[in-house]
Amino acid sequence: MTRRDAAGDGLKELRDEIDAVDRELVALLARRRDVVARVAEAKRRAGLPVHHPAREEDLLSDRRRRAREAGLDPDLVEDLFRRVMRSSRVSQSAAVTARGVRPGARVVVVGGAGAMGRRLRGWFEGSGYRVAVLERDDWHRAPALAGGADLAVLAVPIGATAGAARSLAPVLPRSCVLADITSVKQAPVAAMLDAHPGPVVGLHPMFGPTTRVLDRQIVVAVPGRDPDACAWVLEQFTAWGAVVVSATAAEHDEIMAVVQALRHFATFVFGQFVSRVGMDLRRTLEFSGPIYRLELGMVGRLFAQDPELYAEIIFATPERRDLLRRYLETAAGNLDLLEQGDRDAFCREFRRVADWFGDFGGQAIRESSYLIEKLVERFG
């Protein structure tokens, strides 16, 4: 026998073992998971929240605690129960689904066809609500589906969802909350005021239609009027596990012109280049940290998206077009730096924007660290 073959025994036997091991982790994950159901159903009977973080913290404290007991990696256990817990989260946010905040009150979707209208018209359907969906050659049907509706919720592209609340408001009842889920709120805030005289609220989900599950998503709500009568909506996103900030319509907009039409410019016209210069992408990824891979991850995710859900977050408004004009006219800036090779210039600009971010440099590290481990856990 062999020194390979011994070994070969010996380790099937441990093999088998392993095995062993991980079948007991596997029954009592489903017995976590029963528990845990129970523990949601008992809750919900009670009228208690179903999520409780400060208890979802305390919980990772202690099992850190037992990891380091029992000579684990706290690091590896904690990751572990987040999974875990996550999870759970995810499949008590579906059956919560199923109550609604005002079940049978009326909701009417209008562009319900479009991506995102089919994703607001399952949730709410989802959680017993009567749903009529208006498309936009439905409109002599308006008054027969819109007529008793509770929420009027527009789901149009955003050059259309002016026109959309003056053709729609004059069949909706006075007291029917009537909302929008476009990219920018100023134009949309305002003429939904124009156009209805009852209660107005502008949201703005920060997530795409592929998003099925609302855990920890955010939606910005602009107040527009009688927040008392809308607060029944938030409620009902904040029920599906949604978290809803407020902001003025200004704020918004200010806002996003940065943290959506610039960064998806920029993006862009990163694209743009390395498509011009023709470079082997798959070799670049043989080449290449986690990093590379993640950032040009999300290049490619722009690109396999659709351009006009692009041109119009980009083109939303003069303002935004300044700020981009603006941005390309500050890049142009450092032609000059890279022509005469000045690092020290380079080198002073850097640590100018390094005090600008201050704090968020550590966190960002520390936050981007973690990500690119799961990277290369899950893809390396």
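Right, the form predicted together with a further copy of the same chain is done, so what does the form predicted on its own look like?
Only one chain is given; partner chains and other molecules are left out.
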């Protein structure tokens, strides 16, 4: 036997050993999944939420310690367990979703045939609620569909919310919770309070209709009237795995003007510009590092969706439009800086903004670096 043959046999034995270890890892993951299923059932019976942040952080700290003791990279082990725990939460959420806080209660979804309305309908039906859908052509059926409702959700466009509240309120029981899910809260909540004398709460799910599981998804809740009577609705979202964040209507709208309207508009302008200058998109991607590809991916994501949805968000209120006007004025204010090639002025302004961001800059580098590494691993 030659040295090459001997080395080949030894290498094959090592590869076989790796294969055996990998089979053990898969079997252990399957065993862990089975235990997670039992945990989910125990939580469902006890009415406990899926997400337990403190326990997760304790677990990750312990796994990092064990990794160091074993001579392994703690970051690698943490990344592995975060993926495993995420999968566990999703599995638990799917199981716990079957638990209704008030099973058998009647829910009417106005606009239930729309994308978000369908998603809400599915979640409520999966949790044992009796769900009815009311569409624009169904108002003659409103007394029958909504007359005994415990919860009415307005899943209609922002501009139609006030009218839907006025049309629906007269046939709702006084004890029924009236809620909306628009991305603007001051006007819709005021309209619901004016139309309905019973419990009112404004909701803003911070995710789209493609979301299948509510694990760690944010739902903003704006109190309207009788928060105790509305509490079970928020508890239901929590039971589904969502994180409920409370805010006043004014605070919500002020923050959303930046988080949604400004961000989407700035992305729209970037996409508009590169399309008009005739950029060779495919060729540009060949030169792109992961940061630019990630940013361009968010631009492409915007233009792959419904323009009516974004027009509704961007043009929703005069306050949002005023904010965007000031954004464009700020951009135009940099023309002199560019024309004069004033590098010193640029650096001064850069440092001023960096000081304003403060410690978030370091956090942003860590978080974006993680995303970039994941992107490289997946598509690099």
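Think of the rigid core as the biggest set of C-alphas that the two forms share within 1.5 Å after superposition. Model, not experiment: these values are computed from the prediction. Positions refer to the first chain, counted from 1.
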Does the C-alpha of residue 367 move 2 Å or more between these two forms once the rigid core is lined up?
no
